[in-house]
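Presented below, as structure tokens, is a lone chain in the form predicted alone.
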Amino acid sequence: MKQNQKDRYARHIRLSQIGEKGQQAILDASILVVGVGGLGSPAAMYLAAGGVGKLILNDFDIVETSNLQRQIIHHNHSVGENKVDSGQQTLEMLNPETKVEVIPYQLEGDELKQTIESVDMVLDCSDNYPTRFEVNRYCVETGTILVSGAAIRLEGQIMNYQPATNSACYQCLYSQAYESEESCEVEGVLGPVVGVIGTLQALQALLILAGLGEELVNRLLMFDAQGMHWQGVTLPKNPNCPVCSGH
């Protein structure tokens, strides 16, 4: 580690959970960032800033003036960009360490497989159930790390996926053929609730590349913005389950 990568560190470096050994880990890691939104903005903000060697950003919208309340990578300026052009703008000006990578479609099938299979980890910060199902599926069958994370109008969740612990997947969660009319273009969302969630996100990833945060591994963390209420729900791998029970 050069000296001034350990200037930039040193706060995490100084922790004892994280030291020069587990920075040296987030250094070395690649990271796939699934949605440049509300989660999105957060995560890969804190991940860049936090040292994460290879970020690639993927998103296929553009950035609206109705983005702004709550998607802090993007800026009045933004309007009208690639929402995957405007956040790299704002990561290698944070951290010109972290190399960021731009997808500016919908990433799906065998590329989607590919891209996953590139990687360390994923980070689902997407808006849509079936994004989340075939995202989930293809880290499911590449052995890739998952943390999921989802928040509309005050509430949100987070869970996370680890192979080498076999540990329930997301389609655990939910039946194969969820549907969902949800999004927060129709029922709103309050713009800090998926700054929560998704600063947890990058908090979860951080924490799995230096060896730890195993915490949410079979386990769903529901937040309650309103009532400022935080429950975690047991969640059992399913036996059943048509994603993972053959892995």
The other form holds:
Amino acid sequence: MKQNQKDRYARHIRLSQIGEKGQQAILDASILVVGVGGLGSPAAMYLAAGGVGKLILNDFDIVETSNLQRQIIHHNHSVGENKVDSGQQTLEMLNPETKVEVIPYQLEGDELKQTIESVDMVLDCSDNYPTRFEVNRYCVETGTILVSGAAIRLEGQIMNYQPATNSACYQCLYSQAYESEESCEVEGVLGPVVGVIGTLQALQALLILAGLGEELVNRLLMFDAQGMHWQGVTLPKNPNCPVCSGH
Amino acid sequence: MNVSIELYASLMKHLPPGKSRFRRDLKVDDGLILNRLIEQFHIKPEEAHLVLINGHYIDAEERDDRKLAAGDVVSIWPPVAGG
Ligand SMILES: [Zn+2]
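Give me the form predicted together with the partner chain now, not the form predicted alone.
First the chain shown before, then all remaining chains and molecules of the complex.
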């Protein structure tokens, strides 16, 4: 590790659980962030600040004024830009050492699968079930780690899929029957709620990269912001899961 | 027997008037089936996304057979997909 990296990440390295070895794993990692909105904003910013080697940002949306109350990677002057371009600019200001690539259209099918196969980990920061199901399926098929967060109104959830441990996948938790049209546009969302969940996604990502993912296997967390209630539960792998039962 | 139900986040609207924002203590028939309790609160199966008894995950397929025991705390969370 170069001296400037030792300086920059000194507070990580100082942690006995991370050390130079953990930081090097973070520096060597590549992560696909699906969705550069409320969850993806803090997630991508912490990942870049933390030194993740390469981030691929994927989003087909344009920054709108109504995004700015929570999507803190975007700025007032970003309105009208592609979210991925605006996100890339912010990340480059935060940490020019992190290589940022952008995909400004909806990734799906083979291209999504190939992109997932090319990275070490995926952060699902999207806002709809069809994307979540497809991302999960390709993560299972390609054996790629997935950290999946969701939030709306005053509530949130986070889980992860770690293929090396034969853990439960997203579809063990959500059967394909879910097709809710709920959106933050219709339902509303309090800004820091997505911030909390997106930040936890970055935290789980760094823990897993640094080799500290063991305690997170099959761990599902639910958050009720109004009462500051957290409930953590062990999510068992569904032996009949249509996605992961054969893997 | 006495059991408690906790409805979180957007499910709270199903709670009858009461003191706690999210929890009610109830008297129910001995051996009441979990899904019958959920129905009493007019929660649709797809809304009762995550169901826990005393903090343990109960699979959707188990809910029609699972009998409640005195003192059980049933916690229910809705699905979330936004971001
Ligand atoms: Zn599964």
